[in-house]
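Consider the single chain below, provided in structure tokens and representing the form predicted on its own.
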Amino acid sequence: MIFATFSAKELPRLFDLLAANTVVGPVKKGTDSAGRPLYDFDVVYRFQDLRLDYPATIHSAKRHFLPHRESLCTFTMQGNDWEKQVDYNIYKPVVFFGLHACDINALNKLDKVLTAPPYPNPYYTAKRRNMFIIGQDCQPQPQCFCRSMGTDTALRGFDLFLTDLGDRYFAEILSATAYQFLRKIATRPPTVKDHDRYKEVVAERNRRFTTTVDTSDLTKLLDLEFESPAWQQWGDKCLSCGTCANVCPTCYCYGVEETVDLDLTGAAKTKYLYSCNLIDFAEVAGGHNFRPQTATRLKYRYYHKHRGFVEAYEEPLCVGCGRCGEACLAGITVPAVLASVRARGA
């Protein structure tokens, strides 16, 4: 890894040279009951419509590169003849401007899934070949308990990670495509000043975590407690919406939609983004359904996240970031369902 220090007035400079492609940042949407700004990521066209700023977004970058509807392909019918297309839905790379460390690792976790083998999937690979991250540190909050699940920093999938030093940048450089984009800016190698500002503004920011999850035989302790009344106790309030799935940067469960036109001459498959909380999720042919209660869709999400993908990847496939708390309608949070857990109770 290659470090570099540049003015914070060269940051418009390095958006303008990248704008060329498609810009994808954070951006104030609104306003909530309270009065507080609302962020999400969205296209940016204007370096000062970048909120970078920013403490959260509400959902995560995910619908620009898991979208909730996806055309997987089509069909043409033409006499006996038919003809099939497919588009990976990607034209031209896209810049994502400003990530925090955890949704940077929330694509890593996600990689791990849909880019390797047994069963990679084409279309995000695609979108994820053409993209180029820009982290940023990000600024605590109340609901982040990314330091527990080992997601507050990011040590891959960027090419360059900024921390912000008040006039000027630390730059984390990763790889060659961001250390030319650098070349055209001013930038300088940084000092044993840099370094110890860097240091400061990085214990800072660790003294801000309050929320914490103590994942300690977290993988032993949910087998033990499988049969936990917690689950149940859980899933009375759960409102089986998926709205935390929505949210949440690393869940990718998804459902296949087939239709044929009434006249038999084209014919179109469609992917779209699905929740293991929404009651036909386990629904099969013959209307038997797996998961009937709230309670045991509740728990397997879970159990997903910190039991299934522990054990086939050696790391939770949560990250820390609170968006499914801050969203649930039942005021539902992971910090508190696994404490309860472990306490054999809510």
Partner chain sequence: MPGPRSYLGVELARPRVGVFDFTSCEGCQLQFVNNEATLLDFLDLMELVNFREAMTEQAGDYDIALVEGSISRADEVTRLEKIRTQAKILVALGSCACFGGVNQLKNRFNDLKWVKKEVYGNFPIATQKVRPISDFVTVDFMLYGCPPRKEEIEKVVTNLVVGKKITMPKYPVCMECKANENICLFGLGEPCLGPITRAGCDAWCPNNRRGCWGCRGPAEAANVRELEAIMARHGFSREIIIDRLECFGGFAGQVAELRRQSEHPRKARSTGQA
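Switching conditions: you have the form predicted on its own, so give me the form predicted in complex with its partner chain.
The next block holds one chain only.
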């Protein structure tokens, strides 16, 4: 790893250098009824709109690499024949400016499923290959449990990771592109003082975690507790609304719809991100539904993330960002669900 330090005043210059591309970053989206600011990722045109001190965003940055709706292909009909047009929907590289460690790790997890053989997803992979990612250190929030998921630091999957040391930034450089960009602003090699300050900031951040999930033997525990009354208790509350999957940076399930143009000369295939909590998620041709009960669907979301994925990839499909619990109107959170399963009932 190569490190560098630069003055906070250089950051707007770095932004401007990168702004020839689409820049996506955290911005303020509004204020809730208690007067607290609300943040989300959006396209940023001016450095002053970037809110790098954001505590958390409501939604993940997912729509910029796994859009909620995406056209997969269109068809043009000519007599008895047809022609297919495929577009991976990537026109310009996208710069992600200010992703927290959890969201970078979410991309690393998605990569394992969506860019790997035997069936890499070209739509995702094309976008993933055209990204420049600047990570940003964070202040753990009450809902954050990334430490329990092993995703509280990002070791790869970014170009540059910035830690705010007050008047200056400590930069971890992971790609040649990042190195080349940093040559265009005033940087210097970090001194021992910078190292010490960096370690202090990181230690202070790590002291702030308040939420943990006990993951010891979790896959086995989930096998043992398949019939736990806890699932029904959470199922009774669940609205089957899909909000948790929609805000989650790692949920990637989808459905495909085919539509015919009104003038009957064209057709389209559109992909919609779906959620395993929705009532017809496991409905198959002929109308049979393998998971008609809300509790079963909720349980399977947890089994995919904390059991099946772990068996396949040796890590959970959850980065502990806490967004699902924050957004769930029924107040269903990952730490509470997993703790109740461990305790045999809420």
